[in-house]
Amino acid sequence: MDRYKLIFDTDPGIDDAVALLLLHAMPSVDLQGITTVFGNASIEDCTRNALYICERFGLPYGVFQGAGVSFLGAEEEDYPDFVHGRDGLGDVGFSPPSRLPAKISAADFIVQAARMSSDPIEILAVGRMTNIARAFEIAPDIKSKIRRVVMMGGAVGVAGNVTEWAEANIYGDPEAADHIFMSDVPVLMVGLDATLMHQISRTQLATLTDDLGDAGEFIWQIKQHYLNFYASKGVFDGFPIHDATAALAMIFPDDFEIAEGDLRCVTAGDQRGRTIFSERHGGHHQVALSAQGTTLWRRFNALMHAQFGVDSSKTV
């Protein structure tokens, strides 16, 4: 199995928190650092949340605070507290961490890590792509050192979750997304077409809580806000795990239907934030068009148990 030298670009966020624990549980991931971006909450809250998770679970990764405004400098007017809570982690009331972020910014860290690495770097981006776009803008030379950007965001064959056309991560900074799409860096887009097929029920969540010790308790606590949000939509008694699905797509692509082609992002008008995919063989970009939800749940469950549970006999 390939080993991925990875930067995790994230806006924790309930689902981001679970994805971070999953990445820590993946033997094939060599996590170089965590870069934070505004999105599910303010940049200060997202950075604090990343530091809290690392401190609580003894994760040995540096946290680099990133963009608090969009690629073009726009400020956020309304964070999605109805989904993630005012603090981004479901308003459970966790104590502030004692750890502090690194002294260099997220974009500078991406540049530094790419230039210093003897191997290509992979970036898993599960929020707005502002930090990566800024890194590519200030240091175009690093693009040749980026093996691929795997992103959770966008929608092709399904409706968006902010507007009819747009998914939240892309809608929050479409200029950054389009900058990445135009960069010649390979991209794997794992959007709503795939992530909506990987869902966890309340019963499955309860099983995780029982089996994963403190990690299970943490996930149960933060996911209550998420459960209430999806219950209010009247869909089902559970939720999709968007960001963890993108992490799994990076490692287990055979569990997805993936097409090649070219991506662009609409940056103006009623369809602002829409990701447009033109399928063609040999295209520079890949898009996950569907996912094997049952298989992904089995992999997620096994990885989390192997790292955080008492039963490590399951295979991935």
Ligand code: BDR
Second form
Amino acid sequence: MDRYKLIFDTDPGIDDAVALLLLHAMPSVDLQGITTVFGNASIEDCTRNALYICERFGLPYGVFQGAGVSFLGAEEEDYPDFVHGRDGLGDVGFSPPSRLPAKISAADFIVQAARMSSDPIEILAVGRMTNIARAFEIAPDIKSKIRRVVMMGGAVGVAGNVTEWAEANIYGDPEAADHIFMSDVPVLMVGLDATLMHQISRTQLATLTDDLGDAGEFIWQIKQHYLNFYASKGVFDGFPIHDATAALAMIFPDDFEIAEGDLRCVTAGDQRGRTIFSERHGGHHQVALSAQGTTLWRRFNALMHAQFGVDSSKTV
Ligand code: BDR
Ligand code: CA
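For comparison with the form predicted on its own, provide the form predicted together with this ligand.
Let's see the whole complex now, leading with the same chain.
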């Protein structure tokens, strides 16, 4: 099987945590490193969470701490603790990990990994795209080594989740997103149009909890906060796992309706953070416009059982 090199750029974050476990379970992914960015919590909390997950599950990946402010240097005033908890992982009270982040920054790692690799590298970005924009700015030569940026973010035909127009990852750093869109690097955008179509029900969550041993226990622990948030919005059964759905889109594009065209991001005015997509055959951006939720749940479940399942006789 062909394995391809991937950098995971993330702001863990509850759905980020699930995506990291899923990536570890994907045999075709050769994960080069985890780069962290501020977003769901402060950069220190997001980095600590990535290290915690790696330590708890024995994941052998380096963690590179990245941006704590936006591409233009703006600080965050309000982290979304009502979604992800004050610590970013649902305020379960996990003990601090003993592992430390690597000595170089996320942007420097992206530059170094791209330059040193003989094959093109893919980046899965499931937070603000600040680190990638910085890497492209300090080393424009690496753009030719990036096969594609797959990103969770944006909304095209549905409303945003921060404003009517803007989704959280894009709203948090629109200039970084537009910097990526303006580069020649191919992008696959997996935004709310697709991720809201793949939701996990409470019954499905219970199956994971029963079958996946410590990984199941961990997902159950962190999801309690998330479930409460969705219940407060009137959604009592089912929650999206945005970042894990974007990871699935890399490997199973046929389970999505994907259109080609050109992406830009609005950086000023009421629509700041809005992703604008102009469909055009042959455009070097792709957008997932919908997703087959039932099939994706089957894929997710099968991969997670194969990696973390406690009963090997049980197939899904
Ligand atoms: C995105 O924002 C973050 O809260 C999630 O981790 C996800 O990446 C969804 O809008
Ligand atoms: Ca995220």
